[in-house]
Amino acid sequence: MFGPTRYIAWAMQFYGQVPYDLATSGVPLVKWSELGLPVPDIDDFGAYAALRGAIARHNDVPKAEVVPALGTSQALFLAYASVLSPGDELLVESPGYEPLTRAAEGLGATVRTFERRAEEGYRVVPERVAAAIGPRTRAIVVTSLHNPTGARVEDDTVRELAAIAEARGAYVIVDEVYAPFDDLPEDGVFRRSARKIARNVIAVSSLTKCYGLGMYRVGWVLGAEEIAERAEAAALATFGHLPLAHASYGSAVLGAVGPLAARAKALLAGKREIAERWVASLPNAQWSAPRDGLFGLVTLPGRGDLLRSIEARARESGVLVGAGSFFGAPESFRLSWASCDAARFAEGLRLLEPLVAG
């Protein structure tokens, strides 16, 4: 049975209702009219092949390793369905993004966790993962950039995880929806997919977070051919073919990734530095200090669960941050600089200070 994803349900209570949204974790949505693209032919059955080919080109991988999906969430489900059976175990990072757990539980898997610790910069420590792996572990799951801290999982670390997993006949699944943020590709090609690191690495991603195309739900699974075949079988068994219109629009928007990368860079410019200065000015706060991306994790040691205080700030001052309670970090909040311009972001931080002061 699929349990409720509490964070999404909680966030949707406030989405569009607060003037200072410092919680939303994706680049602001772009309208079709802003893309400068012709409206695609939604009756063209060639769109299915075009979408697969466009995803392959974007990620610099063979078409045989691509399975299109409705956003990263469905891609994650298909990746899990391709490797998990009831009773299998999954190793997931903590703190972590709740859907990583819920999707696996819904497929009958047991979820165990390994820590990404603040004092270690929230990096993944392969030795800790190796110590947590068990005889029924079928996959190790990480996000890069890490949600909620923004820390990157380096290629060498993924390579070590892949070797640990291979010794057990298991896989590494990398949610890399935020990964392009270190060098958004203005030529439209993301060349650093973790999929290319080792044969037993599966990558899931989409255009939702980096490019402002969240409502188009253009996602994918990247895996070795046998994984792609299993993911395709899971897709056909659960929802059949993707809508033809989705394939038509998806293949079209993948052609606009280059300009959308430039747009994202412009929208984010300078705001991480504002966040860093703000956290440094606070006597009782720590943060994950991400190098890239559009969010970081701010921690208030000794304050206990901040959820009710965060809700009070949203009601009283109209400023919302992502409650760390839903990520397994109750003394923390995820701070995003995606939605507001620089001046509004700075003003939102000012209004947030009573939360930090207690």
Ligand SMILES: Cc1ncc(COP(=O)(O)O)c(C=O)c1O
The other form holds:
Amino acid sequence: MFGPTRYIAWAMQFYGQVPYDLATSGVPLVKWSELGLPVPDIDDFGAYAALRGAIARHNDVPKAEVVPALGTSQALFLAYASVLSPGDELLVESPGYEPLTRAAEGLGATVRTFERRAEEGYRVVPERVAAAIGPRTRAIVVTSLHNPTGARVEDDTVRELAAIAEARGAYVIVDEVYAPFDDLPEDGVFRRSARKIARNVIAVSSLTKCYGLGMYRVGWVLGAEEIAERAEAAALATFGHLPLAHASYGSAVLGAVGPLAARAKALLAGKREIAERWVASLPNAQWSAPRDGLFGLVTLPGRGDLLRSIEARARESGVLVGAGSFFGAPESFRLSWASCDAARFAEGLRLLEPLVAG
Ligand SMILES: Cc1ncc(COP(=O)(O)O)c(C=O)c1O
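Structure of the form predicted together with the ligand, please, following the form predicted alone?
Expanding to the full complex; the earlier chain stays at the top.
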């Protein structure tokens, strides 16, 4: 059975409801009318094959390794369904994005965690993963960039994780929905999918975070052919097929990724640096120091769970940050520069100071 995902319930209550949104983790939504695309034929059955082809081209992988999905969320479900049976075990990073755990539990798996530690820059340390892996572990799961710290999982690390997993006949699942942020592809092709690193790496992603296309729910699983076949079987058994309109609009918007990459770069320019300067000015605050992306994690050691104070700031001053509590980091908050322009972001940081002062 699927338990409630507390973080998403909380996010739906607050995100987008405040004037100073320093919590939302994707670039602002783009409207269809802004894309300048011809309206697709939503009765064309060829759209299914076209979407698969467009996803394969976008990720520079063979079509046979692609399974379209409704956002990264459903891609994750399909990836899990392709490797997990009840009683299996999954190794997930901590702190972590809660749905990574809930989706696995819902499929009857047991979730165990390995730490990504502040003093190690929130790197994934393969030795720690190797120490935690067991005979029933079917997959190791990481996000890159890491939600909530923004730390990248380097390719060499994924390679090491893949070798650790391979020795157990297991997989590595990389949620790479934030991965393109270090070099958003203005030619529309993301060439660095973790899928290409090793045979047993499965990548999941979507157009949600980098391109402002979250409501189109264009997501995918990329995996070796046996994974693609099993993910396809899970799809057929649980929803049959996706709406034809999803496929038609999906392949159309994939054609707009290049200009949307340029848009995202312009929207984000200079704001990470504002965040960094602000955190450096705070006494007693630690910072995850992401190199790119649109958020980082601020930790206030010794302050206990910040959830109620974060909610109070949202109500009293209209400034919201992501509560670390939902990621297993209660003394922290995720600070995002995705939504506000630079001036509004700076003002939001000023309004946040009472939270930091305690
Ligand atoms: C790591 C991670 N994966 C997946 C998602 C969900 O992505 P989508 O909206 O494409 O389903 C999120 C959203 O916050 C996320 O942070």
